[in-house]
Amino acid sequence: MNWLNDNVNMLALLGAAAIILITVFVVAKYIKQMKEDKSTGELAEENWDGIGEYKNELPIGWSLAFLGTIVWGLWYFLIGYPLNGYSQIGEYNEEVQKYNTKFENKWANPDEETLMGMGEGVFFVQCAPCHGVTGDGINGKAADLTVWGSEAAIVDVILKGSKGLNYPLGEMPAGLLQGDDAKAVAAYMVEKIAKLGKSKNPDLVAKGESLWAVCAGCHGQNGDGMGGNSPSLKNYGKPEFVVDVLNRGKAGNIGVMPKFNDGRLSDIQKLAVGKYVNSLSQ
């Protein structure tokens, strides 16, 4: 046969046989002391329940191999491996650090249309499986994407709250305003604090206006977010919002969406994600 030509196989096979014989050998070597030899020496002073123990020196063989281990353990830290040495998971940081960085130098000033392709791909691979192919949020089970930046979308947070963004201020609580009270501080919000249009309700900005010192507590008298200490309203609507949201990570229907500043997404990923969602609800 072919593999009986191969050095290889023959030296595995020479190898598996020596072992073989030599366990045969040294099973049978201790099999016959244990039937034959009596133990002799002098016992030691303590004993359990009759069982005694000889005063035996500890075997040559053993004491060698715990001494070699310990230096052999010393040697490999301190100078054959030392700690700050080669590992595969430092490669690996090294490799990705590399690859990092040629993706945001070749993708440093992207045009509108490469965004958008970029923003795509990355929502339907981190995004999709939780908010949906469409982000309509899947029948309520996340948040839909596709009215988010509209009066809509803020009278239901208004309504239900908003939590885990961890701001110093705290998480929004459910149920600030209700009806139109919060219809009206939603059409405010767009008008006047994030500009994202005209409302289709005048008075309803005028009354959201007086009304406004509901949310200006956290978000501040013009909804910048009071240095840091709760979002930013003046984003809402638009990409760095979004951007934001996949730094904090967020408390939802079904889980907490992680957080995206672990290196996952870089910023130009981030940046394409929120003109990608911006996107779906235009």
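Since we've got the form predicted on its own here, give me the form predicted in complex with heme C too.
What follows is just the one chain, with no partners and no other molecules.
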């Protein structure tokens, strides 16, 4: 009989019992009245097709409550509402402000794990419809984020070129280097420019350095993008690069990705989703 210890259950049972009891009494009273009562009293003047109504005065309490509501209603209709105008937009603004303050306080210094969780959440809502739930780009319909940002992706960019981030230098042409040369530059870029850790082809790094001049013309000797003329390759494979993509959008060889600069994502959310995207390929 554990469930009887619950107050809600207890109250519901008591209430049910009370309702049954009251019903029995009330029904009994009216049945008795129907049996014994005779119609007496004064009839009201109005009469519809022979159906009349007795002049029963309203109970005092009832009419006072009724009149009180009318007076309050008049006050509310004419003064209360119109002059203290409630505004839905006003309430919305307050709600947003309160929420934003709370959000900022709560996530002022998020740890890695929190950022990753936030990034995953943002990804499923905002990015998965195009990039797929796993980030694989749904058979080439958007960038394959399980590869993008990795060493293999750099080789791919060198072979196929890249366009659509809308940098002053415009498009990066395809086929600047071929075969091992492309791999070598990618290895050098991973270890020395983006500093993402060890390359998969460590023996090619030195060769890559000697070929870097091919890229330096547009990306700068140290890969910083020459003051915003091309993307900074120092950020490649890092959340900052993803944030840059989100701010610019990309109309590339695969398709068009919209900008995310309409305030739907806050700065910290962009950084978080960037972290999550990088985790898919690294």
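Since the model is a prediction, treat every value here as computed from it, not as a measurement. Whichever C-alpha set is largest while still superposing within 1.5 Å between the two forms counts as the rigid core. Positions refer to the first chain, counted from 1.
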| item | value |
| --- | --- |
| Cα displacement of residue 178 between these two forms reaching 2 Å, rigid core superposed | no |
| Did residue 167 shift 2 Å or more between these two forms, C-alpha, core superposed | no |
| Rigid core superposed: residue 33 CA moves 2 Å or more between these two forms | yes |
